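A single chain, nothing else alongside it, follows as structure tokens in the form predicted on its own.
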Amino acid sequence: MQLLANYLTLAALYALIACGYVLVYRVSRVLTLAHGEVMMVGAYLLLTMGTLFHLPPLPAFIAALLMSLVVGLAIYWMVMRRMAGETVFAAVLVTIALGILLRGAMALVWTPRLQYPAEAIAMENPSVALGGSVAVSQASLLIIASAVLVYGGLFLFFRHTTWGVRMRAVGENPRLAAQRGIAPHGPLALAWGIAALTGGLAGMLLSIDTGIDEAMAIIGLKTFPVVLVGGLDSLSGAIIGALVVAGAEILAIYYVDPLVADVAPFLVLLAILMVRPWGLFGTREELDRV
């Protein structure tokens, strides 16, 4: 049972991070390589809410989430909006440069040393017994609950709200959407904003459990197999990809060797891409074989 608890926690974390990749790609067709750094920004914003403003946990989380949303909106309006009409490859290179700049800026402002936002906002992270010898941290339960709420909210948002329909329209056919009176910049900016918010939430909850330093961005890169396995433009695929990749990683830790855990997701990725290069639930026409 402890194995199952660890598996669900890791899968929920991967799914929470992966939805940001999917949102950005689904609406703008840009694969952002700065998502790990954006996730770190959210965690550092939570740290700042405690060290600078001395906020308690709930207000600190709300303030940091709102600021993460603003960061995503600013990234689009200040950087990515200028890439309209350019090649996808050029936009991806811009996200790489953005990630490097963000990581350097965070090291200058917050220093690269390991820090603990939980201490800054006076939030406890006790171990929660789930029966028998099974126990997980409170942050792990929050990660699982957050993943469920975020995906449930996103599915409702895309199906039953005006802005959700606009984002889907811009992602599927931006020219036709523009002809129908949908200005693309609003939905595109909102996609980047929501991606930053969900990624920031993942970074905040992870930092409560393990602390934060510059190595957190690596987890963002480790989520790539999740997104590619599930399909770059599929939220449902992100969930399945998270379950598959987390399962491979957990089994490698418990039954093979912990050193193999970092390799296992990429082995799964290679196996899936050889059969379905567009991912399990991705749209075939959206990806070209290299």
Given for the second form:
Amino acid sequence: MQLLANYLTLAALYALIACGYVLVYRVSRVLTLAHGEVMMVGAYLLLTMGTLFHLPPLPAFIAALLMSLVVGLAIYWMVMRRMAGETVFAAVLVTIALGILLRGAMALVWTPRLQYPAEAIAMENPSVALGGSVAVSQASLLIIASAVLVYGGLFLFFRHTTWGVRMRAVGENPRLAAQRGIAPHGPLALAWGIAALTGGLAGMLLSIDTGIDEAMAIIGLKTFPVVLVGGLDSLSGAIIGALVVAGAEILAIYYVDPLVADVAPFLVLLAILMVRPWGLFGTREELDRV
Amino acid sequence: MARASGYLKTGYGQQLVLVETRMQWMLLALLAAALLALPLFASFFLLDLAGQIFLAVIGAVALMLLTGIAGQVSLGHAGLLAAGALVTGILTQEAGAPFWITLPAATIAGALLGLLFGLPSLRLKGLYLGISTLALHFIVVFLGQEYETIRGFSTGISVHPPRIFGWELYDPAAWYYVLLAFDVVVVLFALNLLRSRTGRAWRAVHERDVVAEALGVSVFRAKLSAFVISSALTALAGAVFSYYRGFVSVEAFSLFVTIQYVAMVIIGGLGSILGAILGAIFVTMFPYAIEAALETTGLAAALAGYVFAINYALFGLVMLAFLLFEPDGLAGIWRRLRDYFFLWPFRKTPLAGGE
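And the form predicted in complex with its partner chain, for comparison with the form predicted on its own?
Complete assembly follows, chain above in first position.
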């Protein structure tokens, strides 16, 4: 049972991180490799809310989330907007460079040592007993709850709101969308904004559990097998991908060797790339277009 | 300075010639003399820096062949370097093998890995390819770590300096000449490859693989050969690196190393060997230049704990700036400058063949 609880927590965390990759890819066809760093920005913002303004947990979270959104919009407006019309490879390289820049800047502002935002915002993280010998931390429950909320919200957003439909239209065919009167910069910026917001949320919740240092970016990187397994342009695929990859990782930890857990996602990734490169739920033509 | 015109060619041979005029020969000779004379004046620090640059040039040229010329994205470069270094380390440690066994072994291991890295390229393009090579990077590093922990070398494997007829290679100046010779061979090899059938096939596949196939180029062979040759070279660079440092540890081959090599290729300018060399020089010297700049401005003491972060941030910034504003890289800047002075007072650049 403890195994199941750990599995669900890990899957929820992966799913929460993965939706940022999917959003950005779906709308702009760019696979961002700076998502781990964007997560870190969110966690550090939460830390600052605590150390600088002494906010209690809830307002601190809300303020940090809003600032993450602004960070995402700024990344698009200042950097990614200029990559319009460039090759996909160049755009991906730009995200790599952006990741390095962010990492250096964060180390300058917040120092590279391990820090604990939970203390800074005076948030308690008691372990919650779930009957029997099963116990998870409160932050884990929050991760699962927010993954459910975020995905529910995104599905509704894409289906029922004007901006959601605009984003889908731009993702499907930017020229046609522009021809129908949608200025593509808005939806693209929003995609980056929401990606930074959800990624930031994942980073914040994770930092409550484990604290924050550079290792968080690696978790961001370990998530993109999730996205590829599910299919780069499919939100529901990201959930399935998270379940599959988290399953492989948990099984590797318990039955093989904890060290294998770090490569397990990549082994799953290689297997899926060999068999079905466009992922379980991805669109096949995507591959030809890349 | 006298240069060939680029238009007045009277035979196919002239198109392929590497050095066109006597003036260029003289300049090359001057450069060679300067490089050969350097150890006579240079300090130990400068020699080490030069050694690092020479090593980076091998890796950068290899990546340039693959990414810049053949157009295959690879994010597994550090994994290949690690593979070369590990093969050397393991063979020395387990079998006490000398360098004339380990270097070929590392090269062959690299070629095999290249075959493995390259197989996905037949099905995958662009982004997906980069990601599968990235996955392979993690797997190679993981295997290396496993070996180190199981055999109890968790801090790394030490490698003895190479020995020829009882003479050991450890003097910095001797290393300088060996690495310089290595670089000359690698660069000549790459340049010659590019004017051969293989090089032309790679460029064709880069431009558009469907058209290349229609023209009779075997895309299968071109892609695989690009991966195999580039990976073999990279693994060789990794093996030489392990001898140079006298020490192998997978810690040294993080993802950041891959990013550094990709940055060399980008900053140097995709598609030219000169670019790979310039990029390798630039990226290797970058941290030292930052440090020197901090020293001279007197900020070093105040920012002592932050030097690493400053390096990181500025490196990202420079890479970003090149991608956004100068996609042709240093080689592009060099070409423009050269054309500017060459054509002055006119402004028109030659249309083609002005290389």
